[in-house]
Every structure is written in structure tokens, then in C-alpha cells.
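Here you get one chain, nothing else, as C-alpha cells; it is the form predicted on its own.
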Amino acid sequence: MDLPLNPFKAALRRSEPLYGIWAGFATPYAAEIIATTGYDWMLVDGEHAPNTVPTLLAQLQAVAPYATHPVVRAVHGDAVLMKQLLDAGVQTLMVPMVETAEQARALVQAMRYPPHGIRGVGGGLTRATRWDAVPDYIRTAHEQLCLVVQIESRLGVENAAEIAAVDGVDAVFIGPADLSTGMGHAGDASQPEVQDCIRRTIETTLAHGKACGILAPREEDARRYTEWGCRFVAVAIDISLMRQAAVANLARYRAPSQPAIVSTTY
């Protein structure tokens, strides 16, 4: 069996725009759905969802036969963590809140085995090497994985040139919410410190030849992103397209309690 093919690590190469959706209610039936609907990518998120790793790989089977590639988002950069996603089969790992060019480095190492790092042997145990059906896939893992650190904070921005630059990230992807919170603007990324973050961290990591990505559940915003650079936009959120949805329904049968809130603070 050869080794499995990554199309989105390889589609972040080409200059057409990735659009995805968040997958958040951690379960594999609401994951397949998702599936069908024909986006390039979908983010499994095992950080803000209820997501344990058997949660997980279960979505990842659900999900298999389809063409929306999943990215599995981790709750940290902890490497033994990573090596339970990378063992149970995910090619696409996101982890959040990396600030320094250490930390990158660190989550590359936690990436590959040795000797270019520190990743453990399961060999016949994992679904990633289909239980040793794959040949040589010690050799050969690390040229299918694709690893997108997130930039959310300040020192984030900051220090975007020196993360992009690392050998072995091969996107960035950028969390409004946070960074507009830690920026003491509660969710509000529309504030134009914010946006100038932004931009200047899309740019940035666009010269150092990574793709950069970002979260734009409003159309306007989407626009804009790629309209300055970004090869992946996740443009929904399945929980929230639920609720609105059902609010939406509702409201044409009686007079709304609440508005239904486009949620972009996810």
C-alpha cells in the first residue's frame, strides 16, 4: 500500500483559495454530513469542541471516503499529544497558540521521527501506517504531513516572520478572536489595530513562502482575507449555521425571541 497522498498540503502550493468549515459538534455522523457539501477543507477541532482522540479518529473514518480534507485541530502543541493524532492517522495538524519560532521548531521535531526529531515508533499499532501495510512510512511520513501553527496573540504577530520561517511549517494560520481579545477588543477583530495585525502577518508570512489562512465566517471578510493573500479560509461554522438556521425557521412562525447572531468570535 503506498503511502497515503495529502491533496490539501499539496493544494496550499497552488494559488486558487482553499475554503473551508468548522466542524464543532465532535461527532462522526455530523462530520460526514459536513463532508458531502463540498468544501476543499474542514477543521476538526479537538481545542474548543468536546473532541477526545478516539472522537477524533472516528470523524477521520467518517470523513475518509470523501474529498474535504480534514485538518484536526490539537487543544495544545504537547508532543505526546500529537503523536496519538499523527499515530490515529491525521495528516493535517493545526495547533494553536504558537507565539515564538521555538515553539514552531518544537512542534516540527514533535512532527518527525528521529533523527530530524522526536516523534515515537507505533509501527503495526497505527492507522497511519495502515498498520505496517505502508512501506518504509518512517522514511517517507514526514513528505504527506502538513503542520499549521496558529498565530492569535500579539507576540504571535510579533515574532510571524521568525515562525514562518521555520523549516517544516508549512502554513500559518491567523485566530481573529484571540488576537483581537488579547488586543482588549473582546472578539472585535474589525478594529483597525487589529485588521493592521492582520494584514501584516498574511504579508509576512506570504514572503517567507508559507500559506497563510485564516477564520472569516462573514462573506465580507472572507473577500477581504483573500483579497490580501490568504490560500485558506474556513467561510462557516457548521454550529453556527445549525442555530441560525433553526432561529431563522422558528421566526417565520412566531416573532423571534433573539436574533440570530452570525457567530464570529469562534
Ligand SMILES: O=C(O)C(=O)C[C@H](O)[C@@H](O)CO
Given for the second form:
Amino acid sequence: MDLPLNPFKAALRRSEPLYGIWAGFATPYAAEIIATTGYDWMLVDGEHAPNTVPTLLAQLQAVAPYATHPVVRAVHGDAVLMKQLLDAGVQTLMVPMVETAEQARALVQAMRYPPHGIRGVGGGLTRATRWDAVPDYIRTAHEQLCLVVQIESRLGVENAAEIAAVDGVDAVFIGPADLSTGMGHAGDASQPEVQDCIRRTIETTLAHGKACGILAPREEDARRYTEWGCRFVAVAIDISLMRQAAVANLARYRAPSQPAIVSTTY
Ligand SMILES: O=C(O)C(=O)C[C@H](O)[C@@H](O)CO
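Having seen the form predicted on its own, I'd like the form predicted together with this ligand now, please.
Below, the chain from earlier opens the complete complex, with every other chain and molecule after it.
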């Protein structure tokens, strides 16, 4: 069989925005529900959701029949963990908290086989090669792999040009929660100095010919960042959507201040 294509990587080169959703339930059943809703991509979160390599694999398998592309976020940029995720068939990998070009170069190395990198060969053991059904995987894998690095600190913003310039970095994704918190604004990315960092990072990334993405669950933020040039924007978080819907539904029957009748306090 042919090496599976990465439509997300191809779409990053086009100009239309790609709308994504954060998938935080860490189960294949919930991931599959999300994959049926029509978002261009979904972020399967291995950093802040309770995921492991087997749960991430199960979610990749669950969403494989659908057009929504799974972007998997590793808990950190460890080459050994990345090897496991790539072997499980992750095509688009996001790595949090990248602050220097040196770190970005190490991530590129972890994505590639020698002589271009350090990725170990799993061969017929791996889903990535479809258990050896894909011929010439070692030579061609890099064409369909996509590396997204997260810039989410003041140091990362300062080094954004060098990071975006690294050959093999396909895109930069801004983390507004960590960026604002690290700048002393406790998750409030609306602060002018945080907005300034976000805008500069977008502009710098685009100037280096790379795509830029961001998490923006509030519509006005998503529209502004898209205007500023963000190509892939996560406009929702599945867990928040469920909680908001549950709270709003209950509020139709009971005032929010009323306690639940069934209590766990004895
Ligand atoms: O800093 C950010 O913003 C992110 O990286 C995304 C958060 O980690 C996300 O989990 C918020 O729900």
C-alpha cells in the first residue's frame, strides 16, 4: 500500500483557515464523535489530558475513517517518546514549550531517520509502516510527517525567528495560556503585552514561510488571530463544550446557586 498522505500538511500551504477542536477526553469513543463533526483537525492532547501511548493509538484508530486530521500533542519533546508516537502512526506531532532553535533542531532530528536524524527503525512492528505494507517507508516517511512546535513563553517569542527558520519545522503553534501565565497575567491573553507577543510571533512565523496556529475558543479571538494570519485555529475545546452545555441545560430548570439534592456530604 502507499504511504498514507498527510492532508493537514498539504493544507497548511494553502490560504484558507483550518478550524480545529481540542480533544481532551482521552478516549477513542469521544474522539470518534468529534471526528464526525466536520472540523478540519483535532488536537489529541497528550500533554494535559490523561493520555498514554496506547490511549493515543486507540484514538488514532478511532478517527482514521474520518476527514478530521488528528494532530497529537506529546507531553514533551523527548526523542524516545516521539519515536513511539511516530511508530504508532502519528503523522502530525505538536511539541509544547519550544524556546530555542537548538531545541527545534533536536525535534526535527527525532522525526527523521539517519543520516538526517536519529529516529530508530521499528519496521514491520509498527502501525506507521502498516506493518511493512508500505514500501520504502524509511526513505519517504518524512514527506508526510509534520512537526508543529509550540511557542508559549517569552523566551520562545524572542527566539521565534530562529525557531521558525529551522528546516523541518512545518508550523508554529502559539499557546496563549502558558504565554500569558509566564508573563505574569495568569491565563489572561487579552493583556496588551501578550497580544503584542502573539501578533509578533504570527508575523515572524509567516515571514519565514511557515504556518502559524493558535488556540482561541472565544470567537472574537479566533477571528482576530485569523485576520493576523493564523492558518490553523483551534476554536473549541470538547470538554468545555460539554460542560457549558450541561451547565446551561441545568440552568433552564434550576437556579445556578441551588445545591444538588443528591449530596456526597454525610
Ligand atoms: O498555552 C496554551 O494555551 C496551550 O498550550 C493550550 C493549553 O495547554 C490547553 O490545554 C488549554 O486548555
